[in-house]
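So this first bit is one chain, no partners, the form predicted on its own, shown in structure tokens.
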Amino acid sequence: MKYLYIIGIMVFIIACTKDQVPEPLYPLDVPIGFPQPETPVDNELTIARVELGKRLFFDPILSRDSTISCGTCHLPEKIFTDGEKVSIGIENRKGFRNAPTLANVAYQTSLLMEGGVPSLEVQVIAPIEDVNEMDFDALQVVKRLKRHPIYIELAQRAYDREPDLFVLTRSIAAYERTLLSGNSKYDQHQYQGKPNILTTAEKRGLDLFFSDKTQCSTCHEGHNFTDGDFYNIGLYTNYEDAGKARATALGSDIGRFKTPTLRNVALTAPYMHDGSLNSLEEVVEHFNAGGQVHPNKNGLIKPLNLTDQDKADLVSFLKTLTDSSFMQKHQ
């Protein structure tokens, strides 16, 4: 029912589009080696839209008791994660999943770890409506916004209309599309003509990562180190969280979760959908051991027989995906 409700909201939002696009356009700084992110025709990035979305992103007005904002679980200083095993919502309620980074979320073609939401605009509704997150109603949020002259003014400037669901969802999505990260040591090595910036250990780790032996890059591929697909990696024999099966109700999808980006991964602990692994070393060891037995486990997940040096080198390489300038920009 939750998915049907969200899709219903999506249809309403799409039906309320406007032709007018305010100026000036937002100067999106796309990293070297990255493609231009796709932007919906009805939500072209402008400075006004991004500014409104940023203000809303960090405003707890979105939650029922006005204590939780999007930025509560997606902290800029933690690469837009929160450092918790699972997110904490209003009244200290525990969610059931680890907050993913929003860095480069503009490139995702499906949202949530089961991929049940098709766009950033629609995803905005999910945490507002979730009982363990903001525990509110998006229409009630709109009513609140209309009581604040500043939001009426900003909405008119950005979308030529008063605050409504269209403005709420489109503006936050616009801000999130500006969170691009692509200036790590790896990027400087790969795209910026600095082949000697990596240490010997980091280069060994890079070679291992892209090797047939580990096949890490089979799923963690491309500029954002994810193929956007869904896999059961043998994290558990029995999954409390059904993963993609929550969206499809298919037994074959139990325990399958979307491949996360590895960008800035050294700063986004703990790991996995439930925050059950605390360090990169634990993550590497999980894959080295081949995971636990499960009928849906992907065939690539099998013992790797890595040496201690191999494992250390892989961790060294993963740390080269840290983009310190991204943190500084969004402090």
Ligand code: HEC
Second form
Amino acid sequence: MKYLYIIGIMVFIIACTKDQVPEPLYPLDVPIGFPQPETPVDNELTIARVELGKRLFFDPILSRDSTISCGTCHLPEKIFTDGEKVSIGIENRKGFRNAPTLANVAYQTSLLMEGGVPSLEVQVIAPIEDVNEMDFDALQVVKRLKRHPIYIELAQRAYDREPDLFVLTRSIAAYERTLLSGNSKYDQHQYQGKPNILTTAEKRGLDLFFSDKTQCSTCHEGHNFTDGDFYNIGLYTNYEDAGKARATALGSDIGRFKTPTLRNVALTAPYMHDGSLNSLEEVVEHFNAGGQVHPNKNGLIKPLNLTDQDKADLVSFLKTLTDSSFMQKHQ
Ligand code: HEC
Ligand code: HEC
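Next, give the form predicted together with heme C, keeping in mind that what was shown is the form predicted on its own.
What follows is the whole complex; the chain from before opens it.
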């Protein structure tokens, strides 16, 4: 139901598209070693669009009782996560998933943990209308925005039109595309010509991460440490959250979730789709043990026979993915 509705909205939004005047462009600081993120033709990044999107992202006006903003669950100081096991929305309602980071979300090829949403523009509608998040109606949000002279002015400047669904979804997506993180110790080692910056433990951890022994990098691959694909990693024998099967209704998709990025992972605890693991040590132990029995479990998830030293080294490596300049930039 939710998906049909989102697709309906998407068609409406595309139908509203009109030519834009995309100037002046936003000076996107793409990290060394990262590709230029793709932007839709009707939503080139401009300073005015990003500014409007940022304001909306942190404005609780988007929720029914004006208490919750996107930034309530995606806090800049926690790399746009919230530190909760599962997110808490309007009237303290509990969701059922852990808030993922939005750093480098511009590179995600599909959104949400089952990948049911194709673009950042479309995704904006989901939390606004989710009963456990903002419990509101995107058209009502637009009505509210039209009552604020500042939003009328910013929408004019950004998209040359009044606040509407087009402006709401495009501007927030534009802001999210500016959240690029790629200046960690690992990046300095890998892309910025500082081979001696890693300690020997971190270097051993890096080698293990990219080794045939652990195969971590088969799924957590590329500059954003994700292949964008979906796997069952044997977290449970019986999954309460069906994962990708929620979107496809296929038994073979039960318990399959999108590979998360590992960037800044030391700052985004707790872990997994339901926040069930509290520390990186617990995560590494999960992969080392090989997970629970499940017919959909991926073949790479099996006992790894790591030593205590190996496990500690892997954790040291994961901590090199922290980019402290990102936090300073996006506070
Ligand atoms: C009540 C907490 C909460 C609020 C409010 C909230 N989010 Fe989220 N967000 C989450 C959770 C939890 C998920 C994971 C949901 C899932 O995968 O089904 C998520 C997922 C996302 C994703 C997908 C990331 C990915 O890698 O797939 C994006 C993008 C996002 N949120 C942006 C926003 C924006 C924009 C807003 C405001 C319009 C917002 N969120 C409001 C909790 C929240
Ligand atoms: C078969 C693909 C695959 C392999 C191999 C794999 N992972 Fe993952 N990893 C995933 C998926 C999928 C999740 C999310 C599962 C969930 O939410 O239920 C995940 C979650 C994680 C998380 C938690 C991230 C977060 O934000 O919640 C960390 C940390 C992690 N993996 C590290 C590793 C390490 C270290 C290795 C190697 C020992 C490894 N992974 C091997 C697919 C894989």
